[in-house]
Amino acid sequence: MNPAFEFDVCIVGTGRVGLPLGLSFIDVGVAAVGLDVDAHLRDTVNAGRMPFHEPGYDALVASRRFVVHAEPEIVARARAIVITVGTPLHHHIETDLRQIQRVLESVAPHLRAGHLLCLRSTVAPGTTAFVKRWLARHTRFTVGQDLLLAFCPERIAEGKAYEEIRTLPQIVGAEDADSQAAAAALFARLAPEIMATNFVSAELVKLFNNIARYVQFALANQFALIADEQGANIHEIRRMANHNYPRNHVAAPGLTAGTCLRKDFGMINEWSPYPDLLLSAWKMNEYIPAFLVQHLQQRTPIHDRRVAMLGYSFKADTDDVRDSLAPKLYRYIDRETPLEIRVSDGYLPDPVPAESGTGPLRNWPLDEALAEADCVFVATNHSQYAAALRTLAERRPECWVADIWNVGGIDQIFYQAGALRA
C-alpha cells in the first residue's frame, strides 16, 4: 500500500510561471514544493529571495515555506504535479517538446497511483494528448483510472501574477471525470471560477488569448507605419479615434514581443501550410525595430553618432529579456555604424545578459547613457523613462528620440527632446 502524500502539489519548473504559482498556493494554505534543474534559482529561492522581479511575492519567498528541490524523487511525495517548463519553437515553425519530454522522463519512475499530472505551460494543440500517449507507452498507469491528467493553462500577465492568479477564471481541460474533478479541486483553492472543457479546447483558449493580443498589436503597428509615411501622427489619430467612441478601440503601437506572444502564432501555424493573418501579424511586429531605425534616419543620421537605447527587457517594469525585440533593435542600430550605443535598463544586471547573439553588453546608468546622446531609442516603456526624457529635454534639446511607446507623452514617435518642454 502506498503511503499518504506529504505535499498537496509539486511545481516542476519554478521560473516566472511556476514560482508565483507555488508561492500563491503556499499563501492560501496549500502544501506546495518545487522542483527545478537551475541551481542558482534553487539557491536564491531557498535563501528567501526572488530570482526575478514579480511584485507581491517578496514576503512569501522570504518566509522560506516554499522549498525548491533538485532531485525528481520529490514528486513522489506530492499528490499533484504541475509542469510549468518552457515550450519554445524550434528555429522553424515547429513546436519544441523537448523540455516537456525531459520532465516526463525524469518524473516517470516516481509516479504513483492516484497522482494528478497537470500541464500549465502554453502548448500547441494536441500536446496534452501526446503526454497521455507517452504515459501509456512509458509507464504502467492508465490515465483516467490510476493516473489523472489535465491541462490547466496559465493566463497571467507578467508583473500582475499575485493579483491575477486569484482573480482570473481557471480553465481545466480533461478527458475523464476524475481528472477533471481533481484538477478543479486543486485550482479552486486559488481561482474564483473553474471552467471545464477538454484537452484541445483548453490548449486553444490560451493560444487564442495570446494571439488575439498579438494580432491587435500588429494592426496598431501597421497603423503607426501608415501614419508616419503619410506625415501624420499615430498617437494623435489614436487619441481621437478612441475618444468617446464605443467600438473598435485602437491599441497603442510598440515593440510586441515576449515569450507569451512572439511564438504562439507558430503553435497553430505548424499545422497549416497556407499564408494567413497570423503570419502577417508576425511579419509586421518583427519589422518594427527596422522601422524605428529607418524612419529616424529620415530625420537625422545615426552613423558616427552616440546612441542611447533605453530598455532591454520585453515589457515595462520587468527584468524578463526572453524573446525581447530589443536585441534586434540593437543590431539594426549597430548596422548604421554609430560612434557608440549605450544600453541602459535599471531592471537588469551589468552586463546585460547575452541574448539572441547580442551581448553581453555594458548596462549604463541611465544618466550616463543619456549624457552625450545624439539619438535615443526607447525600446521598453519602463516607468522611470518619462522623467529621464524630461531631463534630456533640458540638457540636450537637439537630441532626436524614437519613442514608439509614447513615453514622452507628447503623442509623437519621432521628435527632438526639446519638444518635451512645450
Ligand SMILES: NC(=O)c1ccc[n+]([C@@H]2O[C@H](COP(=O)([O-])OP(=O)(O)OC[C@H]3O[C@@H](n4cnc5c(N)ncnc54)[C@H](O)[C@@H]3O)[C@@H](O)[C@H]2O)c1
Contents of the next structure:
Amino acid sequence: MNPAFEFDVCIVGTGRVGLPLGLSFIDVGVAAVGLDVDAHLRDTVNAGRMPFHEPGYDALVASRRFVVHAEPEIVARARAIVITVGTPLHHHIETDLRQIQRVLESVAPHLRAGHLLCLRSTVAPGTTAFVKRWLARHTRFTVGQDLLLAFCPERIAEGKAYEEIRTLPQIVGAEDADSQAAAAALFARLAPEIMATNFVSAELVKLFNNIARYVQFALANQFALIADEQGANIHEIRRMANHNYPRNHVAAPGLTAGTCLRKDFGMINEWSPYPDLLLSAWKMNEYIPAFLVQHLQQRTPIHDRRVAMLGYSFKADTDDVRDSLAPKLYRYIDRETPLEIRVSDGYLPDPVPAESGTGPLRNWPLDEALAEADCVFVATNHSQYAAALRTLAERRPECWVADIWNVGGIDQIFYQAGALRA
Ligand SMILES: NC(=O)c1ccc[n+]([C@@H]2O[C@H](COP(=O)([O-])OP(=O)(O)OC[C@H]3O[C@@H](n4cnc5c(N)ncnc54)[C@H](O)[C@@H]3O)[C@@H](O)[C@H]2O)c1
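Compare with the form predicted on its own: the form predicted together with the named molecule:
Once more the chain from above appears, this time first in line as the rest of the complex follows.
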C-alpha cells in the first residue's frame, strides 16, 4: 500500500455489513478504520462491544484494534474508502440514495489523488455510474486517472459474516484497469477468489443472487397454499420431492422478507414498467401473514382468545427486525380482536422496538408468553422454539399452533400442540 496513507482502508458505515468487514480486515492484518454517523454505534464498538448479534467477532471487537470515527476527515488517511451505508427503499418502488449521497458530500472534500473508492452497499443497476458522474461533477478528480472507483457487492448472510467474508468469491466491478487492479488487490486479502467485471454486471450479480432466493421462497409459499387447498401436506410433499431427486430443490415455506430480500427486489423493479414474475413473487410472500391468520381462523376463533407470537425478527437467530413480516402478522392477529397478544423474541430487547408502524411492544419471556396461550403463531424460526413447543404440548395440548416454518417438526402448518407428543 502507498506509504503516504496511514490506513489501508476506511469503512464508511460500520453497520451490519461494514463492521464485520472492517473487523475481518483487521483479522487478516489489513490496517482498517471506520467512519459512522451513529454516536451510539461508535461508542459501543470503541468500547469493545458488538452493537448487534453477529457471531465470531466478539474477541476482535474487544481488541479495540478497529476504531470508528465521527469525522469524515479520517478518509484522507486511508488508501481505500469502502462505502457500506444503507440503501433502503422510499415508499415508492425507488431506492433511497440519500445515505450514499451524504457520504459522497462528506468525503468529497477529503479525497486525495490515488484514492480507491469502493461502493459495497447493494444498489440498483446504474448507481455506480451515477457515483462516477457525481465525482466528475463535484470533484477535481477523474475516475481511472487520479481516482479509482469500483463496485464490490457484499453477499454475506447475516449471522454467517465471519465465515462467508473469507470464503465467498468477491465480485469486482470496475471500468478501468487501475480501479480493477486496486479493488481486486484489496479484497484478495480476504476472499479466496476474485471475479472481475464491469459496474452494472457486478450490481446485477448481487441483485440476482438475492432475488433468486426471494422468488424461490415465493414459489415455496405458493406450493404451500396449493397443498393446503388440496388438503395435502406441503412438508411431506417437499420431503418426497427433494429426496434423492437430482434436478431441483423445493424450498421450505416461511415468512419471507427481511431488509435485503424485499428491498433488493424493489431495486430491480424500479427500472421496469411491466407487471412481471417478480411482482407476483412479492404478492405471494406478502400474503403469507394473511394466510396464517385466515387459515387458523378456520380451525379456531382468535377473537377473545389469548395469542402468543413467537419471534419478531426477520429470520432465525438474528436480532434484525428490519422489514420483518412479523409486525404485519401481529397487526392481522390484532384485527381479530384477541384478548391479548404476547410477543416473545429472545434476540430482542424489552420492549420490542417499534417497527413498521407497530410497537413498542412488551417482549415477554418465552414461558410466560406461552403460559396461557390458546393460539400460537411461530413468526420466526429461532432455534429455541422447537423445545418450547414440546413443553407447550405437555402443558396446553389443546392450544392451536400456526407453524409455517415446521419448527414443531411434525410436517404440519396448523395443528394442536398435543399432536407434538406423538
Ligand atoms: N445486512 C445484510 O445482511 C446485508 C448483506 C449484504 C448487503 N447488504 C447491503 O449493505 C448495505 C448496508 O446494510 P447494513 O445492513 O449494514 O445497514 P446498517 O443500517 O446496519 O448500516 C449502515 C451504517 O451506515 C451508517 N451511515 C449512514 N449514513 C452515513 C454517513 N453519511 N456517513 C457514515 N456512516 C453513515 C449508519 O449509521 C449505519 O451504521 C445495504 O445496501 C444493504 O442492502 C446488507
